[in-house]
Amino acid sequence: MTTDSTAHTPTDGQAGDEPAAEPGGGMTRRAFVQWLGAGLLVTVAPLPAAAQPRRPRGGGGTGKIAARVHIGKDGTITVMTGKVEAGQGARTELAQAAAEELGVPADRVQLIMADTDRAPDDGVTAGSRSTPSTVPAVRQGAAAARDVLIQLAAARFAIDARGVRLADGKAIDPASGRQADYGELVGENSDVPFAAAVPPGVTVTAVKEWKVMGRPTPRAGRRDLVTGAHRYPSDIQRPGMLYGKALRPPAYGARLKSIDMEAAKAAKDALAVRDGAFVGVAAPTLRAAEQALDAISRTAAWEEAPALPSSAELYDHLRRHARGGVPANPFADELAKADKKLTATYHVAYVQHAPMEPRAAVAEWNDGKLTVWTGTQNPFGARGELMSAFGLGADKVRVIVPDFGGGFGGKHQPDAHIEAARLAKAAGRPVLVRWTRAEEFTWAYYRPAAVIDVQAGLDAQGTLTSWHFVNVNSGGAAVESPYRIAKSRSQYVPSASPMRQGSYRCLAATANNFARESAMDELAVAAGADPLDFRRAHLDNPRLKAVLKTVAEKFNWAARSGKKDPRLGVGLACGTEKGSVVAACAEVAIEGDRLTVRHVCEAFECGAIVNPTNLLSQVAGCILMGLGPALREEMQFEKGRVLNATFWKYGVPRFTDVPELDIHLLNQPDQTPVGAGETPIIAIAPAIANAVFHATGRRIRTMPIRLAAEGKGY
């Protein structure tokens, strides 16, 4: 499927020429019908905002909000969803879902994604919810459309509906050989009334009958991505557009006392705007905007906040500011009686999402209506933020999200689109705001840092008798242990974060799994047991046991773990989150202070696999992304100032860091598909840390891993 780089078509979800659109990007009912073309629109409409019940984040709603499927007179099939495409493959997966129910190849389905004027609110694209929530919603909507087509064909052929077969965009009467394209059917019946909701008993295709889902399917729009024809939010252009820049404080918490806005006149045709704490400029070129911002920034007087802790002081700060204090171990008596004990603290640093495309937004005002093109994982949330910021109703704000260059949980908040809208309103012209990489590193939020305390005891037989696990600051995702323990308590305690923090791929599960799986290795050593056998002995979860078995066999754990070499080590880890399970083995090489990950074997299971090609990419991407925080990634700061706000200083994985990957996907056709874009990341860091111990005998308790710093990291 290709997209048009100059015109707005149902496939691209981007800006451009549109028929009969209202000024500012609004659309009349007549224009909407004209834009879609003649045909049949099967829609499940959302309730009015005031009447909407609460629903799971990222889902397809309660059944009142489901898929919208349009079948054009020419047979074109268009599916509308509020989900976004940020490289994770949602566009292809949702096309597969609709295609499966409509009996057509996936490339026959076009998607309109994340346009708040044209798509239903399917929630924020986060938490691996697209597969378990939105895919079923799209399938149900497409299945309802399929049933309508069958009824139309039955009437056309004058046969019982049970005799109609759908295949490749055609309705067929096998007895007579008569056929009718979907477009023919709807063209003659476009005024047929349809219920406002998908019937609750609509039947979707059973997994064993899948012909499109479950098959390797190439990424939609791939040609435009590799040729550069695709327009990301950073590439959007509007007539008369200006370029905007926002003034940033010199440090976190600094307050602007005074500034000379007239200084912006030093740059030709520049406009300077102050709106409360916001100060920004807009100009005809990016260079002019940078010059104007530099001119006014030199006049700014700031009142800096009291001294904030440095990254070297971070963990003490988090512990001191734990809300209500760090809870005591309720199993202290049990621990005192234990044959072997573990008392350990694990540290996890702040890390950046580091997406390929920094934040970007274009804002345009026309006749009181605001249209914003931006890269956000939360299009309807962004609309709500804009409504609140400017006192507008929902009908006065439209958010369009072109397929964008990475989010990883880092693009939920307003940021660039609020800045662009403020500048565009003042200028009376469209404004593009593109954050620099330094701004992205400094002012975008981070994956939360963590201090994690673990206390655990073993009896004389090497069985876990008590477990107390406390995560300070980073969150409760996957905080509960999957292991069988007689007395166990795991909890999350918030703290006062000195830096801006928020969502990240798999949330706090990365930190919690790192600490837990590192502790399990320490306990295995204390019990005199093989780390694999120790885990198996404490597991009841059959899915988790299955991925452990697979990865151990494929990696040849029994043979490799028995070898002792201070230059070469192997480690394993496992975990569960988002309804899926993962296990990983890693081999590392150590030369002095240099740590190299040579080989990673990972087994992953997420129920029935929708698209094996995309799933393999997701697992590989998680492993490579997880390497960074395990080995090098860490935000460094002092006195509220970030010290490593460039790729040169911040160590994201490079091509030279990529190990040999051996990935095994366990398909479970009898299980409901669940999300897969996050969980594979949680096993890589502890597997590496445990491999370092296997080689050196030094126990790693800090992420990123430090081999050189005495007393840090082990």
Contents of the next structure:
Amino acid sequence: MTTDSTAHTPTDGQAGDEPAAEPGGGMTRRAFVQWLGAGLLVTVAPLPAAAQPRRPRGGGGTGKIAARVHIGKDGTITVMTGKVEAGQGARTELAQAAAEELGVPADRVQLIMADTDRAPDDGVTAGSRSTPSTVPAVRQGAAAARDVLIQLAAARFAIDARGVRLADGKAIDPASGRQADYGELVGENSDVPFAAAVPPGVTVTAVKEWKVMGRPTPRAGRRDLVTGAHRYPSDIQRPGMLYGKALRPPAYGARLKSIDMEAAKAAKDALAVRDGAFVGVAAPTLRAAEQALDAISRTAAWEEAPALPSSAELYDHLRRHARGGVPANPFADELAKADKKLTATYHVAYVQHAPMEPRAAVAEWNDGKLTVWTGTQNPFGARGELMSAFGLGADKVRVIVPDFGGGFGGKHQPDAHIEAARLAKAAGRPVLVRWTRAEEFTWAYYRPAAVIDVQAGLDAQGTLTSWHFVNVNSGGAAVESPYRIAKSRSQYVPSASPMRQGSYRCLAATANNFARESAMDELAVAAGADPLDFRRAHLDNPRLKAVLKTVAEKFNWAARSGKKDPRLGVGLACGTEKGSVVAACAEVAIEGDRLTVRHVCEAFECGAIVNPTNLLSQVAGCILMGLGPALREEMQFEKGRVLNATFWKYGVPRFTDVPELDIHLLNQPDQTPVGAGETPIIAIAPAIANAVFHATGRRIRTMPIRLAAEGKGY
Amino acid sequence: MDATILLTVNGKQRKVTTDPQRPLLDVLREEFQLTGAKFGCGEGRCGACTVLVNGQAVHSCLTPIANVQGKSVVTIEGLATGEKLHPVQEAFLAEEASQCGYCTPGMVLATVGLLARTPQPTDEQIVAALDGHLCRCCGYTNILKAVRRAAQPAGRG
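One more: the block was the form predicted alone; return the form predicted in complex with its partner chain.
Expanding to the full complex; the earlier chain stays at the top.
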């Protein structure tokens, strides 16, 4: 159940695969210029380190049981994972997974997450992979530990291992009533009995035997969230720590020509660092750092890049730069013969993740070893970036990821980690760099914008005969149609994004599903069919049909879709991605140009449910987060300058946007659990667009969906 | 020019000599190590930095430290009594109203401020009081439930 997505496999095929440029420009020259009070010093950094080690995905590579599970002499159970917690619930779910196998309640298991010195590399926390990959890896490690405990208990009780029972942190010999705590069994150091590798065929508990998994389980660590005791990355404080800021260019692609670093002296005890394209300051308070940055930035001269496209001409730009051109419809002959045809283009704007906690990192150097606390979905990747940036081996860089304030696919590159490490190195003191909201809106990467062409034909019976679907720029996630069509091709074509783009909750599946489900609605209308019946007639996937059936019944689709009212419309959409299936109905109210979503009913199924409490939060969160890009969110820019880099101008969903929510979770105990933090987002936008059509007869083919012909944009 | 500001924070007298225009948020976090109030936007549009000043919820990121001279500031760290949580904190726990939790301190304090002046708010009053607070995990429904729960008098509901 991760609330994020991955851009690190070729199949994702989206621009997040490209190594991201450092905000503010790449590094060309490596020299530090610094001062603290008086004195000037120039150092030259070593060459970048060798290639980074190969990365596992999801949960492999733990090897020894001891790398996954530790049991203290006092019975404390600690599980190590490279996954991160950003609100999506991995900490709780992975504790449940280990607890299930070890026969203890979930709150008996502590997790060490995403500490590169202490936890195995479980890959990026992305792509909804924690549930299908890391949960099994943790279960296997814990099950192997369980088997060792049983063997130790059997030896101690001098009975056959099959006679040992485990319950609530104790091994029991039911015949004699003897008991031994896990802590007693493992002795001084559980690494000794847990030295063996996790056996490949270790048996995990069957779903029907689950006592901890599958049960509503409250969020691990939640008390510290309501007391303020939890330390997020931006809350980390180290002795002697300074506050750092990085200089940003005035526009995308601008290069620094000159700057007067001495100007930073205007702020008390400030230090300024120039390292190739990186310019930053650090000071004992954030305010002094802001003043120092302001002082040097006034002296900066920039060379701006040749004119970049503005958001107003973005879609033309993306189409023009489609790699190899936009492919022609291979089924043109079929389409020509069709009884009814659809040719339509859909657009999806760039949007920002805007996590509550902006990028932040604390860096500290001790005897040549660098430790960085930061919020990232990719802790081992961040370590690799630091190794490259500073020419260090893996043993000289430690990345620790405290549970952080939201990722949504937006923190694959933490960015602030290298900035903080540069400043800390120059200062000889720990440095915290925390981005501003404007920096986060401007320099963090966006969900890719999309131009999507659809051509489809129907025969006289209203059956789809051909389908050609081309996504330009935004990605290949869920690009394939789940519908049965005799001749069908769906493609993703990269383009030249003028802005930094990358992962976002469910990647391009939202854009692709918006276009496909809008087109299916248009085709249903052309066929004279009910949108629900039309979809059902073209679907084979029984799981997708099941969620459609559920949502249609719960929403009372048949009755509500039969009513015609220009001020009230209902729409339907469904989809499948990352192994789960979703269907949604939406009701919208229309008053002039004002569009309000009044009711959303969604059915979702992701196999056997691991934690119903968190699953409900994830599905509700996806629906509500999805309202933003559906209705309002759009990054606007002109000549490389972002125009709406504030919450004032970029309207993310608020309390007043919350519609009546009606969520139905379908449990499938015989299906392997898959992730759930992403797919529930993909049905909301097309359901709204289809509801707008139902009310008004107007087909709006652009996200955000606006009734005004020329939207103000925010 | 630095100024010396006297204020009460979570019931304790505090003194700080600093730039009088420095935000209260920075002073709480950097000088008093009270990191419960969060930076979210710096524009008063997300509510993550909310603290109570003389019982009123304010954006500490937009409040110069000089403005709280002689006033009483309560942060999320000052809400519980020893191990005993404030009823609003209990309500947030009971309704699973935190996901990443970064917005939680601001949401909790805004609720405390609301209930102090409107002990039995309607849903419209709750939404009006909290609409300046963002939750990007979009846990709005559980937060609303938590506020409703906290607003119920003990022994009812």
